Structures are given as C-alpha cells and as structure tokens.
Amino acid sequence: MKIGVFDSGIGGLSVVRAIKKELPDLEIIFKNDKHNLPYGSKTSDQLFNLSKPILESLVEEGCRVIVIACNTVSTNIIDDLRKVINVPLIAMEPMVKPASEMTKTNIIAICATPATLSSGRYNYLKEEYAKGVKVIEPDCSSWSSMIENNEIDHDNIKNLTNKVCEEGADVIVLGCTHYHWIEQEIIDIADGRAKIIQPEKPVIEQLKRVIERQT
C-alpha cells in the first residue's frame, strides 16, 4: 500500500523513519513546504490554503492513507482538510492527555509552535485532559527554523529545558515534529528529572488500525 506524509519541513522525515521502521512494506511519500516555513506563525487560512494542493497531489499519486506530520496544521485546520480530501488523514497533536496521566508533579511543559499553542484543538485538549495540571508552554517559536537550516542553539535548548525541569515539569510534551531530531539531546538534558514523549508510536499505531479496515 501506498501513503503519504506531510510536514511543513523536515521534521516529517522522523516520522517517515519510525513509519518504515514498524512497517517495512509500504510505501511512502513524503511532501514538504520547505519554501513557505516556518508553518508556526501561519494563520489558518494561509495553512489551508497551502496544505491543500500537497495533499491533493498525494492523493493523485496513489496514496491511500496521509499522515499529517504536522502539529500546526493538524491542530488548526485538520477538519477543514478532512472535508476536502477524500482518503484518511492521521493527524499528529500535543500529547497532553498521556503527559497529565503520567505527571507525578502535576506539573507538564508543552513544547510547540505559537500557532499550535493559540489553536482552539490545542486549547480542548488542555480544558479536557488538564484539568488541574500546571501547563508550562516555553517559547519554543524559533526551533523549528534552526532544525530546519541546521543552526542548531544548544544553549537555548539546554536554557529552556533547565527552565521547566526547575520549574517542576515531570514530563515534556515534543509537539512539533520538527522536535524530534533533538530528542535525544533534550532527554539528555532532563537526566532523570522529566520524561520526554511524541506521538511517533501512537500515530503508528492509528495508522495500522486504517490501514486494516481498507484491506
């Protein structure tokens, strides 16, 4: 079977890596927007209207199944594009339900993109799932352009992850995929002091449940 996946930039092609590490025998495509980043500052018209041709383009080429690699876009305008793309798209978004059940501080950082922050999907999900949770949302707005050019800040990132590991964060949200190719160095960082999750395993496992009901 044929899917695609989608992310503004490069941070998709860690999904694309963990997607072909759990299912070998697919086959993918992946689409970026490299010209048009960063995607966090966009407002919901703009992604939409850049999102939707890429997505179309995938579908034209045979793709049964995207994976929305994109937090931004998936927390903004997913229902929008699920009206006019007519194959199954996984969305990827903040993982806050699964942070506000593993915190043992009651405390979680969430670690995305202004336009993920202020999206009305992001905000459910805090109102329904945080519920007395303290969500520390560091500014995280120029990380995805320095993954993207490879001008990687470890100073900012090793400042901003001792920020809410201090401030009492057992648990730091990735959402943006773009994150994902620091990973490492901020579990690194935390030593001990927070755990660090993304949504690579759950969106997989979302996508084997579609991929099963369309064989």
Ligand code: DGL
The other form holds:
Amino acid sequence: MKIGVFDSGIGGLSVVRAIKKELPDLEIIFKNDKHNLPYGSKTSDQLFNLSKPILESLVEEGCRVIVIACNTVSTNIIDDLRKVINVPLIAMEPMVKPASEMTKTNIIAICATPATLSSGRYNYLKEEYAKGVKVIEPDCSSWSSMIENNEIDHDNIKNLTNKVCEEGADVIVLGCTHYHWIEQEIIDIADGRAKIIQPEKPVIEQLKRVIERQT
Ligand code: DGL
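Next up, the form predicted in complex with D-glutamic acid (DGL) in place of the form predicted alone?
Next comes the full complex, this chain leading.
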C-alpha cells in the first residue's frame, strides 16, 4: 500500500525512517514544505492554505493514508483538514497524557513550537490530562529552523535541558518532529534525570490499525 507522510521539513523524515523500520513493505511518499518553514510561527489559516494542496497531491498520487508528521499542523487544523481530505489522516500531537501518567515529581516539560503551544487541542490535552501537574513550556521557538538548517546550537539545547531538569521535570516531551533529530543529545544531557518521550511508536501502531481497516 502507498501512504503519504507530510511535515514542514525534515521532522517528517525521522517519522518516515521509523515507519520504514517497522513496516518495510509500505510505499511511502514524503512531502515537505521547506520553503515555508517554520510552520510553528504561522496562523491556522496560513497552515491550512499551505497544507491542503500538498495533502491533495498526496491523495492524487495514490496515498490511501496520510501521516501528518507535524504537531503544529495536527494540533491546529486536523479537524479542518479531515473535512476536505478524503483519506484517513493520522495526527501527531504532544504526549501530554502519557507524560502526566509517568511523572513522579508532578512536573513535566513540553518542547513544542509556539503555534502548537497556543493551539486549542494542546490546551485541551493539558486541561484534560495534566490536572495537578506542573507543565513547563520552554522556549524552543528557534529549534525547528536550527535543525532544518543544520545550525545546531548545542549550548542552547544544553541550557534548556538542564534548566527544565533543575526545575524538577522528570519527563520531557518532544512535541515537534524536528526535535526527534536531537533526541539523543537531550537524553545525554538529561543523563537519567528525565525520560524523553515522543510519539513515533504510538503513531506507527495507529497507522497499522488504519492500514488494516483499509485492506
Ligand atoms: N515539525 C513540525 C512539528 O512537529 C513543525 C516545525 C516547524 O515548521 O516549525 O510541529
């Protein structure tokens, strides 16, 4: 079966890599929108107008399921996209619920783009699943461009990771697929003080279920 994966940039490639490892027989078409990155500073209208034609082209090219490998698009406009794109769309969003269940200090950190952090969906997840949990939202606004352009500011990553660990976070959520590329660096800096989680595995499980229904 042919599936599509979409992101603003190379964040989606980390998801493609994870899907290929688990489901090597799938044909995957990956599309990004590098030219308009970062999506994390865009409005919902802008995100919709940019994403829709790309998703339509994936459908035209025969994709029967599309993974939206972008937390920013998923948390802001997934409902609007589902109304206009006629194949199943699998969303990726920050793992607020699992992090809230895992934390022992009752403090978690969510690393995500500004547009994700201000979205209705993300704030719903916090209200619903992180009641009584302190949620730290460090400023990662430069990270997706920094990673996309391979201009990694190692000091910035180190300072930010140390800061959230020192504030007591014992779970750090990677709520932007670009950050998957620096996951190991964050794990090394956290050095056991915090668990680092991101949603590739559950998304692939969801993809398997959707594919099963399609065949
Ligand atoms: N990779 C995207 C995400 O998961 C957004 C990166 C960006 O373009 O700002 O949110």
